[in-house]
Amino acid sequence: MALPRAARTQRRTRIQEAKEEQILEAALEVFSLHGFRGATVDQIAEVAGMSKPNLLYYFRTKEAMHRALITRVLDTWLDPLREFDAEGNPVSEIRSYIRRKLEMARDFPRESRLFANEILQGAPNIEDELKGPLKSLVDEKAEVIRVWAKAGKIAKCDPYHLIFSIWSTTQHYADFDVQVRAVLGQDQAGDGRFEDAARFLEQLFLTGLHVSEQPA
């Protein structure tokens, strides 16, 4: 990951760190609304409440800001999968993974849209991470699912498509939030929609995998 210019100085102050976070927060807002191509440094500077020259002291280019954000988002996005425990109970592990992914959809919708936009554009900033660390992690967790299936704890399934399906169904509630709320209507479009979604997806996946309730 390319560090902001201020991060490469010998003594990085708290003010510098705060300014970088201020800029990245503004960049996240602009990128999530307009995408990388539609966003400009001037827009980001305006949202950050600072001059363009001041912003460019910390991040020389729009690409540098986007790269810093997308790398951070990818790392955060993978945390729930890293916690997928081979020694755990399949019911508890799958249920926890679904719920954590939905919590992220609820709490980090801008980050989800930023990541989705990056993928739709061909992942120019994170292709190496997708083919490297991401693939390695998914391979590792796919083997966990295979072991569970071989032990008869869940039905046989393609572990990669199971993971892909959980990603797509949970992130839908962030990436297509406007559509979800419009279709559900005012009475069902509150924060409770995430709990409703969690219960439904638990039923969908756990029933589909023929996982019987086991003691945790």
Contents of the next structure:
There are 2 protein chains.
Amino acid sequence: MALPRAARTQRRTRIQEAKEEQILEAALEVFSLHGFRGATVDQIAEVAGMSKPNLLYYFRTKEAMHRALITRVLDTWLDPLREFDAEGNPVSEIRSYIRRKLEMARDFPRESRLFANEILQGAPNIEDELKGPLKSLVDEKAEVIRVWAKAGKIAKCDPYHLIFSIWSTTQHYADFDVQVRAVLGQDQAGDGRFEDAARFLEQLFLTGLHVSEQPA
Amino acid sequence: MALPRAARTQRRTRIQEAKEEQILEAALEVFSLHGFRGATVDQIAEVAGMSKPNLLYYFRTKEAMHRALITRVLDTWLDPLREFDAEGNPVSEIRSYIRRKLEMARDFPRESRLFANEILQGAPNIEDELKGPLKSLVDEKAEVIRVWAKAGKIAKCDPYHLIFSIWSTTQHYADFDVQVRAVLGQDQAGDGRFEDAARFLEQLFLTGLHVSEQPA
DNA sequence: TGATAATTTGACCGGTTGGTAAACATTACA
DNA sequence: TGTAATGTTTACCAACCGGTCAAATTATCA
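Next block, the form predicted together with another copy of the chain, ref. the form predicted on its own:
Time for the whole complex; same chain goes first.
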């Protein structure tokens, strides 16, 4: 009799580690494309290259898989905001935050879509994480921005909506990729649109906040 | 023997009109929340307050329902962009475009989520509409913006990414509503966040484009 | 009114879904 | 090496899915 995942008290086999990785990678692929309800366990098993019962040996339910995936991804997803430094120069902090978020949209579009799907469908499984850790982190960084504005280092503005607008504009290039490609046409083969977007967003936000040429 | 929807050559009964309306309203509710694959016909039937076979009498397949809904909504969804006037004053045109888009996010969040779901999942059913009518309209308006920039009426910028950024920032308040509420906290009962967002976005875009105080 | 067409329903169907049972295979380790 | 724990597979199930069918009900109108 096997007690797979729940009984993992301390030690994890090499096999466990490898297979769980393999499964979460496949789950990311499928969930990010079809959402929770639209994804099927068979599909994930096929992408992961294993049988369905074998997959369910490591994650006992589809929901457990989804939970594990979301919590892991959420953590790395917030890294760019964590790096936002109160001691830094507002210009370079905001600029590099935008750049990092845009790079994530380019390099990890599936992670972005996974969240988008979850939030879009009412975030039934991560409401607590949103109201807890996420809100705390945003509150902290919003305060930094507020102080910068108060000190005249950037224009007075609502820091929360500033953060929202950076999130939405950058993630747009991952979540709405199909639309972006359709509108721009497929002339440009590579990632040219990301460089154009970076230039545009930098101009928009830095000029929009009166911080284009402020010294450190 | 009845030939329901396909045979509607010219006349439509009052009943037909009412029931189809009732169904599309319910379909909007369900599709916008769960996406195409996640939605079930039974669910839509229940929300519409009728039996499943009765619903399928008016729309023969789930896909037909979805198609009808998407094409109808897409049309009204692009209205704000259509109103964008080449002859108008750039300041007021951009300002009122942002305001209209934000009002739609506030008043028709389900329509916004319907599209977001569709695009997010690769737009399998509306790729043609994106590459055709949508692209044409955007091309036309982008040209207007380009001319404005060339004439020095607004800052030089990539018009396509400008449009993308207006779309993403405004629709964010519909598509990611749960997240926005979670971060802001539920202190504010009403639509205060929309007014704050309007103020912020106006400042961001108009200042960011050097058009804050330009006369007509 | 009566007959014809339009609408609605309950019963049902084949395929897919998430998940299970138990036999079989492999690994870890004393 | 032996054996117990871990890992894998085949066969399967009940619930749910989109959709059909024929019978029953209701609206239309000569």
